[in-house]
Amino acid sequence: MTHIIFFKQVGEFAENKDIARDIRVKELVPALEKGENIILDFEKVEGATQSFIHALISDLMRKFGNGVLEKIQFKSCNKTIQGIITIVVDYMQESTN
């Protein structure tokens, strides 16, 4: 199990998609590679931009496919990050199909 917290990297606001692409490429691929099953953790994270979101997980989506959503959990989310992050993947799920 990978646990990812947020809040430790980018503070309230997640918008830095160069941290969220070296999150993915450095923790979120080689565990998913390994099977494992993630947790991204936004607690005392406000907010995030919907680059940022995309950069996390778009790539994941192309390269796994969209069984990847089983893998991760996504914890602690309010409900603005909770829609950025449902526009991503269903912009994405459209996308693949």
The other form holds:
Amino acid sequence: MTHIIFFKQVGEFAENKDIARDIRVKELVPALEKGENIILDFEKVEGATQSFIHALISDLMRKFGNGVLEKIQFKSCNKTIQGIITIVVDYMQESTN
Amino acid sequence: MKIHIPNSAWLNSIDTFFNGFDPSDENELNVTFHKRWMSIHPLVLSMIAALGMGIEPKKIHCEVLEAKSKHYLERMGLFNFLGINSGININKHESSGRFVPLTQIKTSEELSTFITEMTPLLHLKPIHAEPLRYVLSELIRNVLEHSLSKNGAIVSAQYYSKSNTVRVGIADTGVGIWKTINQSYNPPNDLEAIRLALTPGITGTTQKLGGTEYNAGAGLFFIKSIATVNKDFFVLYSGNAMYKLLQRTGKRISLHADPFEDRHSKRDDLPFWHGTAVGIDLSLDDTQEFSLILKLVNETYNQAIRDRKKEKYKKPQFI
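Can you switch from the form predicted alone and show the form predicted in complex with the partner chain instead?
Next comes the full complex, and the chain you just saw is listed first.
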């Protein structure tokens, strides 16, 4: 199990896409390649941009298919962050189906 | 180049200010002012500062200011950006204003720091800070990623108590929207490029649905949506074109994938702005819950993708 705690890296507002990409490339992709499950933990994070979430997960959906969502759990997301994640997940599925 | 600050330049009447811009002779800048009181949007300041950054201070000529609002210009840092001594002394420790002075942002790290430090300056409640932080972050990141401007983004913002509004201006002197979008699409002119840039799922980096691993083509659509739902003005000026989202009327809220279906005005005959300038007013009286905005964005975005997919469907041949 890979557990990513965002607050330590992005503070209360997740907007830096470079950090999102680094997490994806260095931690999420290797974990998924090993068949591990992932927890993306947004505790204490108050907001996120669509750009950040897109840079974090869109390529995972493209590389591993939409089934990758069964391996990823989003933890402690407030309503806003849930909304942004839902938008990215939905448009990626609309785009690939 | 010549630029004149009229006595009033808010987003609803910003065309007059744009019209007064003379982009000829890019090695010199002449700034003139209305003689009396000036009421100006931060977009005006950001644009002038952005122009000034590309010119040697000795080639910047600034008319002697008579207007009372010269203190405001000094406080917002305009003369500092232009490398001009205004002769005005401001006590920097005074805290009567709620504003973000002109700030240059060139890197992702500078942007993150700016976003963290900016919100307390405007003393906003979380419901208001959330869309502002979002809008600024996405707009400035657009500049850093797409404009190729060596001076980055120039940003300023001001809270106006009378209208209970935060006004924001961001300008760059980069390649402009047409050139960015033209990497993947072929818009015939600046206005069509702006239209594409505001359409969900359209990015200059690819024609692929869903975008690239790094860009989805959603940023400007999100911002236009925030402005639409909250009944705010939103202006985008690039090349010789301008798109202005007008305030929504009526109670029913609907978002459109095509910005030309929103209540708007547009121009394609303005003096050429080398780069992109964006202004937005965030009215604090009409701020809706961000989660409501996201729900509407999701519906519109996905419908836009379905429509674009449908456009590519093969059609039966009836003979």
